[in-house]
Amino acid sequence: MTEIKRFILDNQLGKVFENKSFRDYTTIKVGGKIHLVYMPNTIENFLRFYEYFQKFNYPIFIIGFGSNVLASDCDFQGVVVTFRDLDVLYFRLGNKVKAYPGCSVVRLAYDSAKSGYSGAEFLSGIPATVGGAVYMNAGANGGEIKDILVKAKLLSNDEIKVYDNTELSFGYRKSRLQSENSILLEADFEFINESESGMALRKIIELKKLRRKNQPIEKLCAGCTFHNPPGLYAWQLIDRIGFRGYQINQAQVSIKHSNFLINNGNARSDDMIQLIKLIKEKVKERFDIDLECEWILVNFEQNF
């Protein structure tokens, strides 16, 4: 790791941090130590690092704002990369936007609305970067990334290629990036002129109020825990097995919204995993439905 750190610093490829943990980089504040955190300052410099990094046998994990992520309490013997410190996060020409992976989707939504464009309002309550949002086909309030994305440039299997929207295999919280373990390098979006001045901003304000009312945003959490099964809502199934408010040590099912698991201050990853497993088991017993965890699980020996 010393050699990797020296390469980044000697070539001025960005910032490097040691002695960090996933608690520092996830919204649920759970997870073990990270050997090295790298914050590239440009996409070009990240690619220089990535090419150099290939000769090492260390894992790499790309993280945005750390929502939708649960990391093991074990030490991560690799490099975590976050694009949040890029020199340029996005630029706009009329209704067209080119955004880079570290750009906040909340900022994208607000800035587009302030400029008189509609289409991104649903992003205003999602604590994610563009990279994570495209990876997960993030969505809320009836909108999804696939509705506004035109094309994306990906790093996949050591090759860089641009894909049109139709080539990205978007589904419910799914995309080509997941199946091929690709890294987003840039994304092109297209918005529409709002039909009435100020309409997009008013919509954002309404959605913000709704989110504050219905979601435990004041708590440490990673967003919705389970995918909604076809035609159903995961929170309803969790309610029906009587698990709203259920707690294992410091991990708890939110009282406000039972598809959110929260960290009451000092939860461990084992607490969260036990709670996830128990909910899945009880829902399967009661309804014969296999709930699928929506979170990205990092540094675990298996998925749950």
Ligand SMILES: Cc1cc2nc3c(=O)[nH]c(=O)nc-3n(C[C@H](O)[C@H](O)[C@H](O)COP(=O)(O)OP(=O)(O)OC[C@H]3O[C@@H](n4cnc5c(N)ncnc54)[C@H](O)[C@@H]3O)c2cc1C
Second form
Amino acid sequence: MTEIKRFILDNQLGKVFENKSFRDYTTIKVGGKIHLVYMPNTIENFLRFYEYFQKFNYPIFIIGFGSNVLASDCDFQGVVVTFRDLDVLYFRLGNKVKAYPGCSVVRLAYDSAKSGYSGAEFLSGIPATVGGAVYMNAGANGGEIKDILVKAKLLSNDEIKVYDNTELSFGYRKSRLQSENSILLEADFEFINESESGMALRKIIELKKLRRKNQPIEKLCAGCTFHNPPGLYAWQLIDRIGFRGYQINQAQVSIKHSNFLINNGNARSDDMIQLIKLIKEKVKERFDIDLECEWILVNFEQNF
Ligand SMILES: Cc1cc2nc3c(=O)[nH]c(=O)nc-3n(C[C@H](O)[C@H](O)[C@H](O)COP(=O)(O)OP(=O)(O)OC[C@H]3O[C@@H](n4cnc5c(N)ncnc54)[C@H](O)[C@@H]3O)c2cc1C
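Can I have the other form now, the form predicted together with this ligand, not the form predicted on its own?
Next comes the full complex, and the chain you just saw is listed first.
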């Protein structure tokens, strides 16, 4: 790891930190130590690092704002890369935007609305980077990232290729990036002229209010914990097994929205996992439904 750190610093490829924790890089603020965190300053420099990194046998994990990630309590003996510190996060040409992976989608939504374009409003309450949002096909209030993405440049199996929207295998919180373990390097979006001046901004304000009312955004959380089974809502199933507010140590089912599991301050990852397992068990017992976890679980030996 010392060699990798030296390579990054000697070649001015960005910032590097040792002995950080997943608590520092996730919105739910749980998880173990991270050996090395690398924050590239440009995509070109990330690619130089990536090429060099291939000769080592360490794991790598790309993190956005960590708003959908639960890491185990164990130390991560590898490198976590975050693109939040890129020199350029996006640029706009009229209704077209080229965005880089660390760009906040909330910023995209606001800036587009302020420039008189519509289409990105649904993103305004999702605490995501462009990388994480495309990877997850993030969505809310009837919109999904797939509705506004034109094409994406990916690094997959050591090859860089541009894919059109239709080639990205988007589904409900699914994308080609997941099945091929790809890294998003660049994404092109297209918006439409708003039909009435100020309409997009008004929509954003309205959606923000709704979110504040319905979601525990003031708590430490990682978004919805379970996928909604076809035709059903996971929160309703959790309510029906009587788990709204249920707590294991500092891990709790939110009282405001029972598909949000929250960290009341000092939760361990293991507490969150015990709660997930118990909910799945009870839902299976009562309704014969297998709830599928939406969170991305990192550094666990098994899947839950
Ligand atoms: C309060 C709250 C509300 C939320 N509301 C919603 C909602 O309404 N709708 C919704 O869909 N989600 C929601 N989420 C979940 C979360 O915000 C989304 O899943 C989001 O897309 C995650 O983005 P991120 O940048 O934080 O990615 P992370 O959580 O950091 O990572 C998620 C996955 O993306 C991968 N990834 C990140 N960047 C890249 C990259 N450049 N290349 C390849 N892979 C990458 C990571 O490796 C990881 O596997 C919410 C979360 C919170 C905390």
